[in-house]
Every structure is written in structure tokens, then in C-alpha cells.
Amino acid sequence: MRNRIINKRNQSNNMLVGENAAKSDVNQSWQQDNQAWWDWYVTLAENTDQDNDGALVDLPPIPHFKLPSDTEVENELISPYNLTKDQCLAFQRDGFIKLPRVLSRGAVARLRQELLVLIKKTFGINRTSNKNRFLSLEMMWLENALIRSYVLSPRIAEIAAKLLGVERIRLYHDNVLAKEPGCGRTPWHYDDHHFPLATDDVVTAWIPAQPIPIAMGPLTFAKPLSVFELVKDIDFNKFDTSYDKQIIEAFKSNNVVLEESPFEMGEVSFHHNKSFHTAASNKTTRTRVVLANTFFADGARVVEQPTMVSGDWQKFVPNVGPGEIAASKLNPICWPPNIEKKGQ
């Protein structure tokens, strides 16, 4: 990792395995899967009694939509949104946006239609145990027509590219999010050290399927961008909550501006890699899920030393090594659309 991470051992953490539990640093390839790194990630954060006081809120029902067929849905995908220049300096100055309308509510409810279909395919909905985790799907544009239009759309990558200020991105991937009722909190961080790319022109669009109300745990952003200035010699440590604690105590002795409010129906935030950020703990009833796709400027390299908080990065980067131009085949250019259709 380009930054400082340097680990002290202060206690064991039973999500680890292998060297990954042995070693005391990060310098090595992940040993699990992407979920069971989910899993050990959300035990990073500092939750207090109020975070985990188990009282869920139940929620009115989301508003029945007249569902778009998926050629609807496709269409209004490839069609633009209209990005000012006020809102791509605000992005550049703050780390991140939140746009609205980039969805409709239609669209936004046929996607939580079809990932709640995903995710009770891969995890079931007859656990007994362990329900109030994180859990997360990957690479579902490989599988499902549908979530490819979500993933792919030239109208998300084309906002991605303008607030970048670059003319190609990649995908780096998709990452299906489901925070369950009860789930606590997701650790300060920022993306700088989950993609192992050897860039800042990286950005992440978070879309919500479904509005996100304070009680459910909607991000929350640190800005400006260069807040993390303020933390990046904090030293990261694998084992226990105190890389998140002292980053808490950064931000409340320096007076860090933090931005939390609710998602709407249809507004997707846009945050860059280098911006730093959380999510509070679901104090409701209802699954909050997101669909996160991850963009990046056409022509960057994997960094030289990939660590374990990349999670299984060589599954979203086939056969591409340290160092290499990460442009496999599971990378294509969103925007501008089919470019490598042409030939480009």
C-alpha cells in the first residue's frame, strides 16, 4: 500500500486465518473469500452501547412503483444526466457528491427487486445465526442481464469520468451491499486502501435501492477531500477498533466537517478514493442495500505490493500482476460507451 500501515498485535482477531492471523502486518494476499472479509472488516469499527442497544425501528413500506421493464430500465441507463460544473468542483473540493434523480424510483425499485432475489439465492433467508451481518455479492453483471444495465451504464460512468476530470474509465467491479438489521457500524476509511491501484483517480458510485433514512445508516463523509491529510500516518491495525477510534478522535480534535444525511429515492452518491467515510449501525427492520460500482481512469496500474485489505483483488483483476496495467477482460471501458466495440 502506498501509505503507512504498520500493525501492533494488541489482541487476536478470530476472523483471521493463516498468516493473516500469524502475521503482524498486511503484506499479504487475502486467504478467505470477499464475504468472510466483510465479516472480519466490520469487526475494525468502534461500536458504543447506543450503536448496539438491539431497539430497530420499523419503517413505513416503500411506495408500490410501477416496475419499468428492462428495456425500459436499460434505456434510461444509457441516457445523460445533466452534471453542472458547480457540482464537479464540489466534488473535487469535497471528496464527494450526492446527486439527485440519477434513478428514477421505478428503476430504483426494480434494482432492489433483483439483488433482494440475489441475495436470498447466495445466503438463504433461514439463518438462525449471525443475522444482523454484512453481507456482500460481487461480479453479478458476469451473471445477470439486469444488474449488467445498472453496472455498466454509460449514464453513471459518464458523471464518474466528469468528476474524475478524465476522458476513459474501467470497472474495477461491482459490490452488492446488504447491511442488516442490527448491523453495526462500518469502520472510518477510505477506498485508497481497498483498490489496489496505483491512482487517485478512482471514484465509487453508491446507490442505494431503497431511501436510506438516519436510522438505517446512510454515509457519512469527513470534507473536504483533504482531510486525510489529517490521519494517513495513523497507523492501521487488523486486529481490534483502535484505527477507527484514533481516526474518530482526529476528526473531533480537529473539528472535521462531517456530512450525514438521507439518500432520497433515486440519489446516488459519488465518492472519490481518497475521501473519508463511514456508515452508522441499521437501526431498522429493513435490509439496507446498495449497489457500489467502482470506477477507474483507463491506463492505471496495479500497485507494486497488493496487501490483504484489497480482499481477493485477483478475482476483480484477472491475470494482471503488480504493476501491470490493470485492463483484463472483467475491466472494461464504461465510458465513453463501446470503445472497445470500435475498436478504440
Ligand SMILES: O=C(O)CCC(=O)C(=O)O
The other form holds:
Amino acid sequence: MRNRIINKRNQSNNMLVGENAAKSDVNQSWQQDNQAWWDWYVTLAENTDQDNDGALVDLPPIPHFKLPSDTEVENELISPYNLTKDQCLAFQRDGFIKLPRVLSRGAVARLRQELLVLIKKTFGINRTSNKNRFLSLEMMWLENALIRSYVLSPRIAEIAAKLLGVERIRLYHDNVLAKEPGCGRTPWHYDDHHFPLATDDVVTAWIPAQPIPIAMGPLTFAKPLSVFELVKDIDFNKFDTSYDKQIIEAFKSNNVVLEESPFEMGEVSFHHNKSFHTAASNKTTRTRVVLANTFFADGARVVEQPTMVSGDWQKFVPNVGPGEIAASKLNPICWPPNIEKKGQ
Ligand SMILES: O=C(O)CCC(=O)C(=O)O
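In place of the form predicted alone, the structure of the form predicted together with the ligand is requested.
What follows is the entire complex, opening with the chain shown before.
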């Protein structure tokens, strides 16, 4: 992590264990799994009374759409999207873009149905112990053929490559993000802290599996991209909410423009690894399910010193050490398509 790390004694966070709990910096490996990472990470968000104001809102039912077959999903996700030059310029300026109709409504409904099955299979049907949690599943493309169509989609990967302005991109990982009803804010951050990749050509496609009204906590961005410069000297603190709190204050005092808007069904956002973003709490009774696929420019290396903030990154780039080119068999080239055999 390139930010300075606060170095106070006697601080703790009960989600951390071992060296992660004992040492005050982040320059050590993450010592638990990636779900434990999220359980820790959301404790770093400042939640006011307004963020947790009790009663959860019932949303109207998601309208029924004819569910496409596996082949129909695959055909949709290999067809190109009409990305304009202006949209690429807006991404380069703002660090993110929200694109309408990247997925048909049927493909979104099918995605939600499949992801809910996977979430239930992993975390159980009795949701009591998962109340207020941020649940995460990664690398679903390896075990589920339908999800593979969404993760290795040439339609989505081409958008990612064009936004970055690079010829070839690889997959870093897929991440199913299920923000349960009542789960609090996602702390302000940029992904450069998270992905141990020595490049600025990194983009995440954040694909909601249902519409996301404001009450559900849509991904929210600070703009333009360069606002990361404003906050680069704020010390990251792995124990408490002080980093998030200081970012909130810095953005307020500098009148930074925030884009917090609902996601329509089929809308997908793409954000750069230096784009500052957050998400509000989920104040609805419906789980906010998202598939987040991260891509990077072919040829990028793993950084020399990954930190605990990268979680269990070796799951995503196996058998590749610090400083080496990130091109394991789990990082297929997703754009252009078919230049190497995808998958295992
Ligand atoms: O889904 C969220 O609340 C946060 C996701 C995020 O930060 C990301 O995908 O980069």
C-alpha cells in the first residue's frame, strides 16, 4: 500500500487475527479467507445514525422477465456494445462511467437467480447469522458455466479494454458481492490499495443483479478521477473508521462532486483503480447482489510488496510471486476473445 500507515499503539480490531492484529502496519499477508477480509473491511466504514436508522424498506417486487437460456445469455454476452468516444473520454476524466443496457433485463434476472443459489449454497438458508453482513464469493467462473459467460464476456471485456485504451486485458478475479439488508456502508477507498498489480490499467465492471435504488446503496463515485490526489496523504488505519471519516471530511471541505444515483436494470458501472468510491448501507429488505469483475492490462506484474489489504490474492493469481508477470491460468485474456484457450 502506497499510503502511509498510521502507527499508534494499543489499537485493535476484533476481526483481525495473528500478525494482522498484532502489527500496526499493513505490510504483511492477509491471514484469513476473503470472506473474513470483507467482515473486517466493512468495520472501517463510518456509519452515522442516518446510515442505520432502523426500519428497512420493502421494495416493490422485481418484475418478471422471461429468463434466457444459457445459450441466449452466452450469445448476448458475446455481442458487442456500442461504446462511444465520448463515453471513453468521460471515463478517463471521471474515473468511472455508468453504462445503460449492458445487459438485457432477462440476463440480469437470470444472473440474480443463479447468484442467489450460489450464495445460499455457501452461506446457508438461515440468514440470521448473516444479518447485516457483506457476503462475498470469488472465482465462481471456475465452477459455474453460466457465471463464466458473465465473467469472461467479450461484450464486457471489450468495453473494459476500450475504456482503459489497451489492446489486451486479463481477468484478475470475479467477486460476488451480496450486501445483506441492514449492512452498513462500504468505506471510501480506491482499488489501487486492494489489487496487488503494478499498473494503473485496472478496471472493475460492477454488474448489479437487480435494480439498485438509493435505499439499497448503489456504488457512489467521487469525481473527477484526480480527486485521489486530494487525499493521498491521509493515513490508512486498519483498526478503525478514521481513514473513511477523514476522506468524507476532505471531500466535503473541497466540495468534491459525488455521483450517487440508482442503477437501472441492465446498467453496469466501470471504475478505474484510482477512482474513489463508496456505497451507502442497504436500507431495504432485499439483498443487494452484484457481480464485480476486475480486469487489467496484459503484461502487468504483481507489485513487489503485496499487503494484507490485498486479502488472499494468491487465490486469484496462483503460483505468481511478487514482481512477476500476472498471467496465471486463472488470468485468461478476456479481450480480444479466443486468442488463448479460456479457463482451466
Ligand atoms: O459493492 C460494494 O459496496 C463495494 C464494491 C467495490 O468497492 C468494488 O467493486 O470495487
